[in-house]
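Take a look at this single chain in structure tokens; it is the form predicted alone.
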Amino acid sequence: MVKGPESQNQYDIIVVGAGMVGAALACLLAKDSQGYASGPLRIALVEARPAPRFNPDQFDPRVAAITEKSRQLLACCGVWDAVASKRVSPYQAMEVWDAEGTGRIQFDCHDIHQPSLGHIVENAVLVESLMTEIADLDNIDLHCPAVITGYETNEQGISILLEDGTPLSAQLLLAADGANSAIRKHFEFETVEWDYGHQAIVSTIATERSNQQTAWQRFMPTGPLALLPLNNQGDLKRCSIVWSQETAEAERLINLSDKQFCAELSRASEHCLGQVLEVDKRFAIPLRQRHAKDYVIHRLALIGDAAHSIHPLAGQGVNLGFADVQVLAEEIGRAVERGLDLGDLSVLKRYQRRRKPENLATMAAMEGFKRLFAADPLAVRLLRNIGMSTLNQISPVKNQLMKAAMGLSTN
């Protein structure tokens, strides 16, 4: 929509963050705008690091567990076919078991008719495929790496500085910046927040058995553990694991040797998947849930983790992100089609009201869970595993919870 050489650093729309969710939310928007009445939406996308390069013959240990109703918008960016020419791992299956009884659940893809429950997807290969894809679209220049250091705000619109000395101007600055986001904290958004007092231990594996194209999650007291398949080229014996454990626990399971890791590694699994063999570097991510009370205000929007973030036992972060973007490409749309001016506090208030409800429901469901199997009582452990081997047995009420997670029509 900006026209002109005199506007070079005048966008429609900054985006600060190029993880996944920023970069999607750029690729979408700027891929959207293109059949705009008024022209496309000229946007600046900024991130402070270099992105992750894919390497072909070692797995990123950060992943996501990527549903259908996100791998579509990943479609809708372009970047699918690239995502799943590099590596990408579908799964047909769920094992999810309490530690502490008899209590499990099967959750199989051909039970609902599709072909895969969703796909593990590494950071490297998501990141990269956005950004090549990025760097193909005319509207969207890319600062990177590129520090803010200052911010200005107006009626007119918002401006940024970067430490080169660049000022960039937009009427819409959209803060994917992480959990640890500076813009939400320099503009003083009021969050709701606690510390777990856990961390999540992330890595890679090798194991004896097949992984079976399954997701294998074990719910224990001191916090759950899931191994998340991974496909290299058809060989099923490596998975991502995400370990959430007390944080003097979580160091010393760090500090042990990999020959003892993986022999503890494999006690905690129940040996679902045999002995565990090898395991690359371990990382330790302190868990804090972390929720802004508002996620906009006038020329400005937080978004994905910046705006929310959760514990990690169902792997919904990275997916109620795509959902943020959904909705605020949708509603940016529509603003542009009423010719209205999109940091207008009206059109991100509308954003909000969208995706406030759902992510605080899907963050009060994640709590409920981890309260749930962290309790101790007789009574609670019965009740949970005879609730967790009923609803198995259900077959109409575990389909739709199948579909709901999917994030497909439940009707």
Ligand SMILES: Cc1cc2nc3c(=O)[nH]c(=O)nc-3n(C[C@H](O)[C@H](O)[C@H](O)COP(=O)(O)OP(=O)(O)OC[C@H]3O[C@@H](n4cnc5c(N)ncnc54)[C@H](O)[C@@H]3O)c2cc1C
Given for the second form:
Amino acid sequence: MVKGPESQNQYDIIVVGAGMVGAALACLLAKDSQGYASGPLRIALVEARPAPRFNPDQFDPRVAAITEKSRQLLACCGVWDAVASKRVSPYQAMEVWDAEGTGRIQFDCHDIHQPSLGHIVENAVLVESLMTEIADLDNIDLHCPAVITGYETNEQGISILLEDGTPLSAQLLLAADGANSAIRKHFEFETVEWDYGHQAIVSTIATERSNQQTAWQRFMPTGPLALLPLNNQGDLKRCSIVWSQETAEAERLINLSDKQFCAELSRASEHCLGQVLEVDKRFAIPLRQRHAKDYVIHRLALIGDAAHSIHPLAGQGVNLGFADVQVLAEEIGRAVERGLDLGDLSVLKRYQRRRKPENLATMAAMEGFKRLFAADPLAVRLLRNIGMSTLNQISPVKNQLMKAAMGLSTN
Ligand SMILES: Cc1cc2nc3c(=O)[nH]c(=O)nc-3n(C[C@H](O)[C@H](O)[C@H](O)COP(=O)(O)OP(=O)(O)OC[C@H]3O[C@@H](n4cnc5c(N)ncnc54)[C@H](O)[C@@H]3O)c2cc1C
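For the form predicted together with the named molecule instead of the form predicted alone, what are the coordinates?
Okay, now the whole complex, with that chain kicking things off.
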């Protein structure tokens, strides 16, 4: 399917957005299609901003807890070894507790005979590794930094116009342009969304005690606090934090001096890692839950946060995005095999049918968790605490939960 020089700006697929999801999607499509009898797909990847760079001397404040299933997808993209050679932090256990009682639950990878429950990976490490791989693929053209100024759809395909006057055309446009997707807005996709009135404070901290390769999460009525373990060449005294708070409180915390912030965080984490000794620059990210009613129209599909963004409390956002990538790549491969138009709605609807139920179910579960832990009545608190402690003692159920959270088969 690779076109000659006469159709330089004619592609099979245009992917807009080279964040973790768009870059993984472009990479997987380009690689998978190299074995197609009809020839590799020709892909344009359009990104507005220069790719973030991995800095060995500093942690990216944005990290993601990557499940085993997502790790396998990144291995299929050919980038997991590069990611691991830069910096990844496997975590072996998870400790979750209720600030308003005695409810506590522990998960340990050894109970299900796995080397880890997942990996904490800096966003910059992931994106840089994907972009390096993409640079080596002949069938992807990267347009970055590039601003899109127009769109046009007709029977033959879909076109976008870049600010420098370059037109790009394809059978299919894939929007991986994040939670505030301009493409979703331009094509008037309907969404269901609500503001949490919360912001997530993210940063990197140094603690008195080792993080024990454990992800720590304390649920408070005002929002969850997560301490995600980082491994800096064997130094286990750093964590990435995600602290969700109501907007006014988040602003107060952001404006504290480092010393005051460390003291408040030590208290909020119940000194689970001793004192918090240092904190890097803090960032506050507004939290909004959003789900597009449809992910697809003729010649266009939304993917990753462009289609759904969820509360970060269970660290599932990009894992859902990577699951979208896998399914969409499979459906595109199936369409190529059958000689179908890649932008045909029937092809894209198969992707939507396979992904929407899981995305919606995960979003509903996160919303339920959030409300459960925000609830104040004594009866709810009591049941919540009894529920957690009881679940903690039922190994088979706990083990199934761990496998499901890792994206592994629970059979
Ligand atoms: C505090 C916090 C903690 C989180 N922790 C986790 C976690 O532990 N695990 C997890 O799975 N998920 C987590 N998430 C969710 C995760 O970060 C997102 O799901 C993920 O970043 C979505 O990736 P994406 O590629 O879809 O979108 P983005 O990361 O937003 O990337 C979109 C890309 O598109 C580009 N772009 C935007 N507009 C245009 C345009 N018009 N033209 C060209 N390019 C454009 C942007 O520059 C960007 O590069 C967390 C989120 C938050 C806020």
